[in-house]
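Take a look at this one chain, the form predicted alone, written out in structure tokens.
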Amino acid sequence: MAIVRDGTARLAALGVACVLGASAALAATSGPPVRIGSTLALTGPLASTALVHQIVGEIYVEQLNKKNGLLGRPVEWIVKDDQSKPELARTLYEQLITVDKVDLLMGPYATGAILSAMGVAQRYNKVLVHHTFGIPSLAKYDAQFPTWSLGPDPAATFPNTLFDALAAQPKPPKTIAIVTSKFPSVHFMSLGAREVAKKRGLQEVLFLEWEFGNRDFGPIAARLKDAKPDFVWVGAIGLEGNQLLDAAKKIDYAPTYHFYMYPAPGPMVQAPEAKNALAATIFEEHPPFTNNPGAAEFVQAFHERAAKAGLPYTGVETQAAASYSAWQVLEAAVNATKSLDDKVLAEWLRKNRVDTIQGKLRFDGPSNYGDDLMRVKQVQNGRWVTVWPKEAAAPGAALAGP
């Protein structure tokens, strides 16, 4: 068994699976491999972020096989390219279960693909641990387990967390503009923020939506400049936040307080115009997060692997942390039950908390969600630091004003 890396991009483009394992671990494990199947958006518009999840999975499988695998057996991870297409993810998860005969499933990247995978898992009564599902109310299957720790009602709870942070400033914003992609999870969160802002008395001076895949942010930047909001909520995913900031820079507009839902962390933190930009997070590379089980070891491993892969940002933040947590949850359930039986694993997960690098996760709330662990981070001095709530803030860090 070996880690197959050569030609990964070429194989992914053809929809061919890559099988990841660790030959060096064979002496420590025995028996047939435990096969874990998943898809990732290795090509298409979500590929840059899905690469983070691929690197995390490779690291975790190697760590498992350097120990005792699962149940004393080596672990193989079978990854297929869903090309950023939820409908293809559905077909590929069918193949993983019926053709590849995998023992366990791991969720794909992004809400649409996860929803497709969830439908397949439900049809075959398979446990699905997943890491980036953004609309909890759509998670109807009782054997799906989320490690994107949003809580059951993030469209209300997280905007309140963010607005609490802003309200604590010497000059809190009084007007708000909400501009958002129609990408499902960020659109959902943006509509929630719109309602929360109204309830908190913020005056909405602009609301705009764009189709996912839009690249022309000039008109949006112009509308923002004309509206002159105190605070801009940007329902952005990936590079959309940078593209909006670049368009704003061209017309000499710099937002006062500005927030980006799920930005590309590297490009955002490296852009001068992103100074003091805010975003959501569940993990950053500082205490108290780095005190959690496995965090320090993973941070070091991810730095090395991400640098080799040429990632523009090699730090561990929300995407990598949620992904690593998903593997921790799956391993914890197998080890605790000493079983690969999906029914047994699901029953154990619904009754127990799991220690992860983002904290303790539980799955006994609505749609199997537990606590909303999302925090607010900010670009300060060329790095991301958590600034709110205070108990999660980086040592000495506080939200910086305009």
Given for the second form:
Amino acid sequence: MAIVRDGTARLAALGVACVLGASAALAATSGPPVRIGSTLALTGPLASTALVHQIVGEIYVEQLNKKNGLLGRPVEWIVKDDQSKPELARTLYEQLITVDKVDLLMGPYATGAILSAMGVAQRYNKVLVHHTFGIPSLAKYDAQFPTWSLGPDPAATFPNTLFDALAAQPKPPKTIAIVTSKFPSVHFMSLGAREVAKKRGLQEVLFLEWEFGNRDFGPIAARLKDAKPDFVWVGAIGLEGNQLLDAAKKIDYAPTYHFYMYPAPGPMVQAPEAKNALAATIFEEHPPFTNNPGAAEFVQAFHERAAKAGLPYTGVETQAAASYSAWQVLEAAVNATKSLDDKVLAEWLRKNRVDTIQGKLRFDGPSNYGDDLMRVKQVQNGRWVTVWPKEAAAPGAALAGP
Amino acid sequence: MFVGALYGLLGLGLTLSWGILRQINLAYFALTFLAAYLCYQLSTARGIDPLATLLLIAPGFFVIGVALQWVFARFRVSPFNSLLVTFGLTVIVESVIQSIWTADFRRLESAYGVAKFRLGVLYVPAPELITLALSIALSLALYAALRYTDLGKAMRAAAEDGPMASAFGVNRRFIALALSGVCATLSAVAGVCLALSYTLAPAQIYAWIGVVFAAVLLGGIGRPLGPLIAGIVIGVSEALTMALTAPSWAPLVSFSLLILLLLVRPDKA
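Let's compare: the form predicted alone is above, so bring in the form predicted in complex with the partner chain.
Full assembly next; the chain just shown is listed first.
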């Protein structure tokens, strides 16, 4: 393994690890290392999720070096801490290109930082493969390649997938409440859901927005209880879903059907009040996803590494899968073209599909987005299982009603 | 009202430190979270009742508070510099928390979490009620101590005119150390209350600073009952805003109230 985290107190320990890892890597690889640079939100409000991407990157680089590296050369991953600040990510990507002179870039975590990195990548004509960009229409650079398979218009496509799932229920919901954070990547999805719900004839009984960082969800839960919707769409990110459920529990309110856009997967699946909660996913730890080549091995490796890192929830879902796919895409492009030239890599990626653990990805649609591979998952018996569409559902699983 | 009580509890140490010690100590927010994590750890790993963890945490935090004051006095940290120094301390404590408990979310599951009762149409959750009770009890106790005890009077005198208080035999050094210890202990209490009601993540330290500062300023610097009253006013106003209008307007409440106070009674904030 050859991974360098910049600006952390662990540098000394890592130095030893790098030497040991590099010597192991040298058994299969030779020549100067291929340097891949990225930032992650290792500190700050996004750090809890960025940690997942850090672990995935470490696993992937280690696996690469155990095989043949890239082009027979060992791989070195340089990770800098952008502190969850997009403006810092911009500076650090500039630094990665001009000072560290990395060969390739990997995207940072979350939409804001990716947008910053994209601007820098564009200025230097570098390929940017990224894993967690939430608003496809903002991705204007032609050499950026998203591996979170949202499709080009997720605000329309995903709500339809979800409402199809609900419509297939014996007693489909007729009324809807949409309550949403104003965090950009969930807010636009909620507004999309609102439009789709209207077109599909669902009666909106409540629409509320809150600022990201809201602490008191009691009044929102009370208004939901009063509105008595058949279905609650919660445009929540991170802990917001849990906070709303907590508040609802305190007033003895349990929503009938309830969906959370991007919940913190661990806290949500572990909360008793989250029974039957729905969410979006691109990968879960069960077939058919784990039948994809390399998926089962990755799941096992992630479990071990996440447990070792002290993560309370060690499951693989959207974040880890999108991250792993990003590395798969980068590796596939380099191996196929036998090149590190950004222009050559970008051209190949635009014309070819890449096998990843979430399925085949293509980059030939608007903003280089391909198919919307988002599915619907549900908390059932204390674990996440995919329930819709049927071909992606866990064996024997179906959407559970109230 | 309950969230307002937590604002008050979080602001109690800050207002006393600011008003009497002349230190704007942001590190209390970090200490609060450190206490919350320690409560989480002792409860989940050792099975200790969350409230009982205070018996272990509070003395330790008193010592931390005393040590902090000793350092501030030793290096003659000015009020403005205290803001910078304690912000640095906050960042350090955040990093320590992250290195021990990771950046991932931690949730304290306890019997308190599910306990609640009804008062007519009102639901009263136990953790929030405990927070309210502790906040009221500590604010009143500190108010009484500052107003009616010799030590409290000495503290007020030292804050009003240090050299004159010294001339009357007040041991300012001892008073400052003791008060700093008490303020840090208040952070420990706030931390346990926070752990009972909220999911923890290191970066959330900063989410509380703005609104608690507003509560401290609204309540009047150095007044023990101030943050509690102002906190409840802010909390109730936020809840009413969310219940009657758009929840996204709620964050405007605390600072609108503060601006209003500054406009109407500039001498009070």
